[in-house]
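What follows is a single chain, given as structure tokens, in the form predicted on its own.
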Amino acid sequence: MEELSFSDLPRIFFNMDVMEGQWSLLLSGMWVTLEIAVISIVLSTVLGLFVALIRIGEDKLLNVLLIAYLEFCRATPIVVALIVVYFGLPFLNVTFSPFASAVIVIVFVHAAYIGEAFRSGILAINNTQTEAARSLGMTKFQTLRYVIIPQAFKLVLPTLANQWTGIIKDTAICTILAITELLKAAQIISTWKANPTPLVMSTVMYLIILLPLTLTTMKLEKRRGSKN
């Protein structure tokens, strides 16, 4: 086996000659990653809010079911859930495309955590605001829509941003399906070229996507901490 030196690292991990003619596949994979992430973020946030609203209700049976749902998501690796949905459900004649399977699993798992974040935000708002809104003639729905939820959203925004970051990272699980997202595209090129440079470039692309959101999250948490 050829002995390697430190000077060989750029040739191995940052060999731009390997990337010649391959950027289009990598960028295409990045676009698929962003598609899955954006759809999943929107749907999981909406579903999470819906879960939170049920959780603060008085229906004990629904609360027990949602607690079981949350514990299931906490205890089950997301890769296992994806395998069950994509490879297991067809045995019940329920079939989803690879793209839909990925979105369903990511939304299902992250909506549980987002729901808990929204619930904590809603419960943190003083009851006097609800009473004031109701005294002005607002219905329960109007109170939630115009008074409670906007304030709760601001309170939990740092937590939501963390969850959104997790969603973007979890899109990498799609590599086990027939979806040429960013990581899968990098693996294809890396295998073809017998060089890890494409994997390094995919890491850089993930950083480009995630760093702005991560920095924004840190800023929001710092601002909330200073207010407290």
Second form
Amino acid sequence: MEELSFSDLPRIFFNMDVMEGQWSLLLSGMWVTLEIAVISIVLSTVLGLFVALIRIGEDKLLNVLLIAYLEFCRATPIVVALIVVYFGLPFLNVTFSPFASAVIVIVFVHAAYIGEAFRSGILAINNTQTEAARSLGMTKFQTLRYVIIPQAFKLVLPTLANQWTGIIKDTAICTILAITELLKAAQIISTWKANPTPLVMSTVMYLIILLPLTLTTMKLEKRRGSKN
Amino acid sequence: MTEQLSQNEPLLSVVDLVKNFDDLCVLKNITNEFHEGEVVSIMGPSGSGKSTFIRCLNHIEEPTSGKIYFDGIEVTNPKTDLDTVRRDMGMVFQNFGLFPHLTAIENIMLAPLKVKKQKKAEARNFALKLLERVGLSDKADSYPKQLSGGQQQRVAIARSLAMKPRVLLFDEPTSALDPEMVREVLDVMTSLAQEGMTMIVVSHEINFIREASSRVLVLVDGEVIEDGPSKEVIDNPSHPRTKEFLGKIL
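Could you drop in the structure for the form predicted in complex with its partner chain? We only have the form predicted on its own so far.
The next block holds the full complex; its first chain is the one shown before.
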């Protein structure tokens, strides 16, 4: 192997000649990543809210099932869940497209965490709020919908934003399937051009997507901290 | 349900009401009646069960046994639709319980819009009238945290009135307030009493009880030890425990 010097770094990691004609593949990969992320964020947030509502309910059996589900998600690597769904379930004649498998697994795992976040937010709302709403004749559902959840949502927004960041990062597990999302696209180009620059560029793109979100989260957390 | 009750028929009646918290018996067989237009105060030392009693009336607290009838409907019957019953029973809390994510007027409009399905313009007009009535016309768009305690409690009263309740329950409405704000809340309550609103008030405000309420119940250790016209009970208490209690707060 030839001797490498410090001055070789730009040629290896920031070689724009390598990227020539390849940006469209990388950008389409970024688009796929965003698609998976947005769909997963919306679905896991909605599902997480349902999980939280069942968790605060009194049904013991459902609660035990949900705790088992939560512990399963906490104690298994997400990539294992993905392999089980995509490569395992077909043995039961249940087959999902790579895209669907990715979304199902991400939503399944993150809804558990988001559910816990919502649950702690709902429990943090003072009981007088519920009593005030119920004493006005509002139903349980109306109380949750118009009084408790809006307040809980505000309270857990920083935690939610953190989870959403995690979801976007977890889209990278799709590289093990036949989905050309951002990381996979970068790998393809990198292998073909025998140069790591595309991988570095994909990192930059992840940063472009995620930095606004993480910075906003930090701001929200600061604001929440100063309020208390 | 909204027909006028005959003179003798109580609006709200309580029969053998018992409430236990685990082993602790907080209310012991309370029986009483409240008539339309009556303003009844409830006083007693802390821990005597006043708040628990008033919270049982609209079933925010579930009684252990006994029966409560409101307008002929048995509130304590498990088959009774409590949401419907509660529309006609307003409640004002010690800690106001305003919804912090809504403005004053939104707080007032929420239940009329969602529970009574009123039109927005109609709910808004009535809410503005209520704000004027409690002297807060200029605070319609303020959020609770921008209001003083006294102002918040007045908004809370307006919010209860928005449902046009047949009885208003007050659970120590002034005890969380700074002294200089107690007056503005009591003034609103006094004017409501004068207008004929049926009210049940847990309070220690002796002047309010004496002047604005027609009857007072003295609750000690979960029992009503005295029940009579406010002035009589306060000026000439008959029970030694009442004397002792009044001696402490006067």
